Amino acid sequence: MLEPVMFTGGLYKHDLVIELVEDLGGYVLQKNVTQSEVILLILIPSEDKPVLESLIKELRGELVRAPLAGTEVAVVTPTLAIHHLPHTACDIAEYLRRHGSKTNMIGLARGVGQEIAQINEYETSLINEHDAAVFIFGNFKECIKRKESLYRNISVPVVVTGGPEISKAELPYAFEYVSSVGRVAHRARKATEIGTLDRIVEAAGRALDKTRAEMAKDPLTTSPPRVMDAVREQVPDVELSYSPLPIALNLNGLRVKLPYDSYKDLVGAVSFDEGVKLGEIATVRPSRMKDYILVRILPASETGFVF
């Protein structure tokens, strides 16, 4: 099983880390260079992690687990109006990105009001394309409890945030609840505020780890990073996408940011050394996000093999 980790260290000799990861059958998902420091988001086979740790120790770098790496998280607010989109939403989305996740901010069309708040089928399907969702609510306990209808039918784990203390038993449809967030009129700067953001990241990480554990019982036919590399190699037009991240990884597949009608056949025809095509081991369908292509890899129980 591939384990998500983050390497932070000096720019000098960081290529040795990349080469070792590739030799061990892992993947470098993202590389960020800031002056003399480099940050790498990596997927590495669990059994080979000590080998990587040994090299990074020699290079005086740091290796930490990054459960959000290679995932997409939806940050959901009742609306995109100023009433429901305070600084907190931006802070949470940015902080999740810093810890390796790709985040998309979603504002509901009819999320206003305790009694009349709604979520439609399109919004539900869009959120379900992510690996987890963070719903951001305000400072009133009763309002937060009544708005559980917004995420009751969401199939991915949901982390709910708000101001007051609420027990998990009062929010049965939420994976976890993180308090002390609420609506604030400034960006998070204090140590206590940063600590709250850390708790949100930890809750999202636990939700994603639970999904990974469930998927391990019936593993995917192949890994999403391998499909990503194959698509990049065999569908070169993906690099011409105007999106800053042309291919977004999920735990069970990926989103290719190319027009569905024009490229669905090319993506489905992507082949592997084992002699199979992507369309044979995955579903290739239109994403609810713009006109992108959504690839969902089938589990071994449906294809009968793993490679």
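Note that the structure is a prediction, hence the values are computed from the model and not measured. Positions refer to the first chain, counted from 1. Each form is matched to the other, and the largest set of C-alpha atoms that superpose within 1.5 Å is called the rigid core. What changes on going to the form predicted in complex with the partner chain:
Rigid-part membership between the two forms differs between T77 and G25 [C-alpha given to the better-fitting superposition]. Here the chain acts as two rigid units, and between the two forms the smaller unit rotates by 23°.
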Given for the second form:
Amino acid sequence: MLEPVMFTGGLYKHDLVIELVEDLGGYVLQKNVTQSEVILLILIPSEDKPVLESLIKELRGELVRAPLAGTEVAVVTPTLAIHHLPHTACDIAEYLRRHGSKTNMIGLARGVGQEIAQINEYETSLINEHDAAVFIFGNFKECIKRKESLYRNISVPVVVTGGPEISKAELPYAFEYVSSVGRVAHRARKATEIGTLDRIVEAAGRALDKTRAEMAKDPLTTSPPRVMDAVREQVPDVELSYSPLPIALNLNGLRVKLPYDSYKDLVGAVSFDEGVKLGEIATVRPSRMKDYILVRILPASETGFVF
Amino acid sequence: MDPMEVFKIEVTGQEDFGRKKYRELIMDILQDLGLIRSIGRLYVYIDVMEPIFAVYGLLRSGIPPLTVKDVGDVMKAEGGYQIKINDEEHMADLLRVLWDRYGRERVEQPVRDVVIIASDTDPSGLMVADLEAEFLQDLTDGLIRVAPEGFRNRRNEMTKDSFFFIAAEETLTPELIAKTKEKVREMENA
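Go ahead and give the structure of the form predicted in complex with the partner chain, now that the form predicted on its own is out.
Below is the entire complex, every chain and molecule, led by the chain shown above.
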């Protein structure tokens, strides 16, 4: 089984880590270079983890488990106005990133108010491209309950956050509810506030586990990291994309950040050693995010094989 | 400890958490904007079911306008007056006022913090900035920030020593405003 981990260390000799991961049959999901430091998100076979640990110890780096690595989480606020940003939304997004997830912040166009709050088809389908969503609401119980219409039609698990204590039974469409967040006008710095952020990460982790468990009943034809590797190799233009993460991973596929019209055939033609093409085992369609390419890997029940 | 003499906040229904949080939030925002010292009493009334958000406040005694002698030392110099600036924050306002009063050709700024005026009229009493108007602008901005964002119908009544701000999702009718004012008055008299 592949285990998601995060390496933090110096830039010097970090290619040794990348080489080792590739030799062991793992994948480097993301590489972030900040001046003389590098952060790598890695999937590594769990039985080979001690080998990686010993190398990292030699390099004086740090290796921690990143439970959300390889997933994409949407952090949704009612709008992008000063009332909801920056404090809570940015804290939550940043905290999810530190646990390895790729986080996108989404501000709804008309998500404000009790009676007037609404979400449109575009926003819904954009959120549905993620693996889980975190909705950030305010301090009043009544308002949080009435805003259910915003996430009722979302098919991915939704973690709702807000201020007061509300029992789960009162929010039937939410996957989980995390209290004591709400609207605040300062950054999270107290131990209790950081503890709340931990609870959101745990809830997001459980939401992703639920999706994973559902997918395990009908496994994907191949794993998204393997597709990512093949796309990176056979469509070299992807490295020229200006996006900081040219290929974003989801639990059931990936998003290739290249223009759909010019690259859809190239991506569909990516081939594997087993002799199949990506177009045969996955759907390649336009993403709702800019003009990117969305790849959704088909389950074994549709293709009839797993590799 | 609250820097205000009175700070009451009332929320209808079972919203004790929201009441406490809004108290913190209002303090944070007013402190960020540096308004808290100028407000003596503050009453906040929130009706979650309606929904309505109202703030009534009494202001501390008025802030005098800023004059030239407040921002610098005025000295009589040869052929006019010299102003040595102490507070550069209002430099742009000061220059604009002097240009308007004396004309650009009579106002000279040889160094950053010195302005020389070629005129016999003493500039000490000229008004540089109306701090009270600035304060009221900041206060309106603060109140809009405090009010929940969905409450787009707003009304703000400001007098010299008090303000009443009301925001709601639905149209603000005279009856609704009168009813809310009554509630706030009850809080004040309680």
